[in-house]
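This document opens with one chain alone, in C-alpha cells, the form predicted alone.
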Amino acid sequence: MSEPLISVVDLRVEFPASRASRDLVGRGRPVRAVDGVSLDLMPGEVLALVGESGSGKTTIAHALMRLVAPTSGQIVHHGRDITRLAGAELRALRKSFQLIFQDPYESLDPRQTVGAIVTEPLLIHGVGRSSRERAGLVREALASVGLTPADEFAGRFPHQLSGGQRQRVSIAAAMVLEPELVVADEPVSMLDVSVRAGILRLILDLRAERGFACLFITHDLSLAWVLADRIAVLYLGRVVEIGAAAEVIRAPRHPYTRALVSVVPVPRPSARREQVILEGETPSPSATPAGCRFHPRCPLRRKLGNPEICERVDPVLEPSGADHAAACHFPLEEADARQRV
C-alpha cells in the first residue's frame, strides 16, 4: 500500500472570540473550529469531507492549503512536517495544491480575461520559459475542462460567461499548475442543477486522467456517497465517522452519521429508511459540551436510558469494522438500531 499524500495528526485550529460573542456570552472563548482531527490522504483518492455549517469543513481544507495557521497539530506531506512552513517553501508547495472555490462569481477578477486568469498561475510560480509557452498551456487547460474554441474563451471576461463556465475556468486554473491535491470547496452549490452534474463530472474524469487526489468538501451526503471514495463526516469540529463511501452509508456506526443518512433520497419508495429528526440546535463551536459533543441531541442517548458515560467522557474514533471507525460509546447499538429499521 502506498504512503499517504498528507497525513493530519491531531489538527486543532482556534479564533479568538468576536467582540459581537464577547458582550453577547460575557467571556472571550475562542471558536475552536477545529478540535483534534486525524485523518489520512491518499494519492490519487477522493475524499470527502460532510458535516453541517460550523462543522469545521472548510477551515480543515484551509489548514491544508496553509491559508490559516494551525494552532496545533501537525500536517504531513510525503513525511515532512508542513505546518510550520513559511516563504519560498511554502510558495514552492503552494504550486502543489489547489483550490476550487465554491462561488464562481465572486472567486473570479472581473477586470481580467479567462486568459490572463489562467495565465496568473503561472506567472507567480515561474511556470514556462515564454509567454508563447504559457499562451499554450492555458490552451491545453481550457480545452481540458471544455471550454473550446479556446482561443476565443481566453479573450472572454468572467461576465459574459455562465455559471458553469465560470466554474470551468476556476478548474482550468487549478489544473494549469498539475496539482498532486485538488481542495474542492462545495464546487456545485452556488450552480444551477442542470449544470451540476457536469461540473462533478468533469473532477473525476481530471482526477482519472492525471492522479490527483480530492478533497472535497460537502454538505450533501448524497454527492459525497457518488463521489468520494471514502468518507469522513464531521460534528462540531471532530471527525466522529469515517470509512469507505459505501459502507458508511450502508451501515453507519454513529447515529450523528446515521441521522444524516436517514434523509438522503432513495430512488425507490420500498428502500426508504426511517427518517431521524434531531432535536435542537448545534452547539456554539466556543462552548463544546462536556462528554461526547453530540449527547444533548443524540437520539440513541435517550433510547438506551440517557447513560452518564456519554455526559462524561468524550469518545475517541476507534475502528468499527474494516476500513471503518467512529467516536461513539455505542456503536454496536447504533448498528443494531439501524437494523431493526
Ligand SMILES: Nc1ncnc2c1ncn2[C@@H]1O[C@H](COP(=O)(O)OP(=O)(O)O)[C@@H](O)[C@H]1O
Second form
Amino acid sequence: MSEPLISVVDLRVEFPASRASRDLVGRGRPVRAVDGVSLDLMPGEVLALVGESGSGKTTIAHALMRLVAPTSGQIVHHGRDITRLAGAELRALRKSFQLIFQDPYESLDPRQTVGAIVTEPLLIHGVGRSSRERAGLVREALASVGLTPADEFAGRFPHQLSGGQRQRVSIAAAMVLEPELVVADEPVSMLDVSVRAGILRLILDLRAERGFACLFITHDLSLAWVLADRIAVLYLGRVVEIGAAAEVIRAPRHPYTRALVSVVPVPRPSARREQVILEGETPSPSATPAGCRFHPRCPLRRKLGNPEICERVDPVLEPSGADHAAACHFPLEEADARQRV
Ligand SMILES: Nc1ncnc2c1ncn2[C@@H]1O[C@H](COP(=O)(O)OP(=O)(O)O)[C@@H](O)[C@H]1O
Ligand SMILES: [Mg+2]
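Starting from the form predicted alone, produce the coordinates for the form predicted together with this ligand.
Complete assembly follows, chain above in first position.
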C-alpha cells in the first residue's frame, strides 16, 4: 500500500471553558472538542468522517486546514509533521488543502463578484502570470462546476445566485488551485434537498477526474456509505471505528456504529435489522465519561452485565480485519453485528 497523504496522530483540540455553556455538568471545564483522534487519509481516497452534531467534525477539519491550533498531537503530510508549520511553508500547504464550507450563504463575500471570488485564491498564491491567464483559469473552474456560460456567472454577485449555485462557486474557488486534499464540511446540509444530489455528484465527478483526496464530513451515515471509500465514526471527539465503507456498514464492530447502522434505511426489506435506540443524551465534551466514553449509553455493556473494564479503561482503536478497527473492549463479532447488539 502507498504511504498516507495525511496521518493524524492522537490529535487533541481543547477550547477554554465557556461560562455560557448550556451544560451544568461540564461548566468551567475545558471543551475537549477533539480528544485523541488518529486516522490516515490515503492519496485520492474519499474518507467520510461521520458523527453527530458536536462530535468534533468541524474542529478536525479546521485543525487539518491549520485554522485552529491543536492542543497536542500531530498532523503529518507525506511523512512531514505540519502541525506547527508557519510562513511560506504554511502558505504552500494552504494551496494544496482546500476547504468547502458548510454554509454557502456565509462563506462567500457578498461584495465580490463570482469572478473576483474565484480569482482571489490565484492572487493569494501567485498563480497565473497575467490577469488574462487568471481569467482563463477562472473560466475553466466555473465551467468545471457547471456554472456556464462562465463569463456571465463571473459577473454576478452571490445574492443573485441560488444556494446550489453558491456552493458551486465555493467548489470552483477550491478547484482553481488544483488541491491535493479537499475537506468538504457537510457541503450540502444547508442546501435545498432538490439540489443536494447534484452537488454531491459534482464533488465525486471532480474527484474522479482530478484525483484529489477528500475528507467528506457528514452526520449522515447513509450518505457516507454511498460516497466514501472508507468511513471513520466519531463519538465525543474520538474515532471509535474506522474501516472500508462496506465493512463498517455490513459488520460494524463498535456498539455505537451498530446503533447508527441499525437506523440506516436498507434497500432490501428482508435484510431489515432490529433498530437499536440509544438511551440518554450524548454527554458534553467538557464532561467526557471516564473509561470508555460510550459506556453510560452502551447497550452491549448492559447485556454483558456491566463489565468493570468499560468504566475504567479508555479503549484504543484495535484492528479487527484487514482494513477495519474499533475502540471497544468487546468488539462485535461479524455474526453478532449483523443480528443484534
Ligand atoms: N471556538 C470554539 N470555542 C468553544 N467551543 C467550541 C468552539 N468550536 C467548537 N466548540 C465546541 O466543540 C465541540 C465540537 O464542535 P464541532 O467541531 O463544531 O462539532 P461538529 O462539527 O461535529 O458539530 C462542540 O461542543 C462545540 O460546542
Ligand atoms: Mg460542524
